[in-house]
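Let's start with one chain on its own, the form predicted on its own, as structure tokens.
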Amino acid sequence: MADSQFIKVLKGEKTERPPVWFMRQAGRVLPSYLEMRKKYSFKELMRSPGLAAKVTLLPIYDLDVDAAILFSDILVIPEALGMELSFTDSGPRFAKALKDFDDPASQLKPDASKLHYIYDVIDEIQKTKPQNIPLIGFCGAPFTTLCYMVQGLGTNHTFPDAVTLLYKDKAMAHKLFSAITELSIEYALNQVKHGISAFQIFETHAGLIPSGLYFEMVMPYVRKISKAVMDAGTPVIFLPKGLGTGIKHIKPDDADFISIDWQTPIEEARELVHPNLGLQGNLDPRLLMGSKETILETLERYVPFGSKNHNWIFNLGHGFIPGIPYENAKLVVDWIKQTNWKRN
């Protein structure tokens, strides 16, 4: 893999222009994609070894980006955790929520048992991509997973019984994401042992709490996370959308690369973040709703920034949503190929 221009860049080797990958590009915006869930329900897609690897490889041959992300889903931690889960059509729902118990943590049974066949999947994986791809394995961050678990549903982006919860019962809080970190670190070390290349966390929704209270309450599980990958060799990368200016506050010790989101701008995140982490990301997936004009003219806004910062990955702020047309997406990874990055 040592042709690989994401592996290189998180090794902090200089290249001639970014890696490219996407959140959230194994679906969504593929033909191929959506011609597969005419046969298949999310589910079955994402716990069969041979479909899961089909999907997460789409988008290297659809796409051409640069890494592969493992097809799955945050929620597999709550399943493992104990907690009923089904996919809708309006999203994630879990058959009892845990704002609904007056002990909340008494309704985990953690079986680890029940992420095997994401192993299986990263396996598959492993036997059938190219040999120049890297993998990229992930969870969700313990804010994020709790936001769903206690809500139950993931229709209501607000979750206000998840954040009362920080306010209410930072007791209870700190069990649930006690519980929840415990499991995550045996998920992505597991990861690690089936050969992924990087790892990323997820916390999509830091943005619902002040930064000083994520750091105080969250925070310090998420370097659990990060701290056991970062040990076993497999670079971190953290995305805390939402998180604004707090973001001057995570350490290289924290991550290798933060995932800065589309309400952030990128010069202004560099200026921010410490200098030894790299950055990733971050255009506003919005932007591919917009007229190839619009997409080039704002892609052409960063290459004065891609020209002297060598350890940024090339992203969006957050993941494809649905309707973006699927020629708008490879435009502009074949544009971040093609394009005189003016670096010497």
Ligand code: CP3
Given for the second form:
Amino acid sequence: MADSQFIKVLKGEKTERPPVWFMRQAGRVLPSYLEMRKKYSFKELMRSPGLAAKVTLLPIYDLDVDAAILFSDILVIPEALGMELSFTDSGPRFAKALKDFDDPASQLKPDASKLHYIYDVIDEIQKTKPQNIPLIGFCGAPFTTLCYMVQGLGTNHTFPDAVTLLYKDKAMAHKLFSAITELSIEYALNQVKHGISAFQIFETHAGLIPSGLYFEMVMPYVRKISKAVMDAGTPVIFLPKGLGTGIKHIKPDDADFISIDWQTPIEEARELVHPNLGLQGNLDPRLLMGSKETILETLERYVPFGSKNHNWIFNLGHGFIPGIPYENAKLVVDWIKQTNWKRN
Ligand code: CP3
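I have the form predicted on its own already, so could you send the form predicted in complex with this ligand?
Let's see the whole complex now, leading with the same chain.
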């Protein structure tokens, strides 16, 4: 089987064009997904191997992207650590928030078997996906996962109690990071065993804390997860959203590719990030609320960068948001595939 564009680029090979996929490509913008959500809750969709596999593959058929990402959520790790989770119309919510306990670590009851249904989902995807389409597995990075666990919900995106925990009780923060990391490694390696082609670590809320503090307190745990996955032969993409100039301190041991947010121009990110690390990104998803002309004009600005840089995966700076017209997402994929990238 010939490698897909996505796998070639992850391996460091030259291609005619950048591969393209989108964060949050399965839910939120696809009419076919929104139709399925009328019949099933998000939890029903992610827990049934047949349905989750179907949703995972929707963007392959509807958008023609180059890779599929497992349809699940980063909060399955806190759930398997014993925290009761529900998904409400205003986002995820835990029955109990760790901020309300004197000894939050004592609340955790790890049970790795609670993740087993996800391996059945992966098996079903492998059985039903087109052969040349790679499957991306993922987990949340320890800080973002901790944010939801401590705060208990995601409606307040500043997560004040999670951030202050890093200053008030470093020892407790380390205990919680260790518990998240240990289970995430087991989870990641099982995803590898079930045949994922790449693994992405989502640190959506890195920008809430100074990058120095991030490298001191969180990065050692990220490194443990990526090392385990990379040692198992699977490439790792790390998304440290909002890390700013901190991206220049990420080392090739920490990941294979870094996903860049929309704040940093991709050319500047290239200058900052270690040359042995590839880049992913970084279109502002909100641009896709704009006119076709505005979208195409912004896309054209990627051509000079893309003509020189083969180690680049086209993506958004963060995920799709509800309300983006499906046609605009498709326009981006078609444009990436039809553009002359002037590579040689
Ligand atoms: O394409 C995909 O959607 C892939 C699967 C996927 C989901 N969540 C499904 C989901 C992935 C990779 C995630 C990651 C995730 N989940 C992150 C990190 C990346 C990011 O986007 O920031 C975070 C922080 C979460 C936690 C989470 N789950 C939140 C904050 C929410 C509510 C807001 C939102 O983004 O919709 C969820 C719910 C969720 N996870 C939905 C989906 C499809 C929406 C469920 C619905 O259909 O109502």
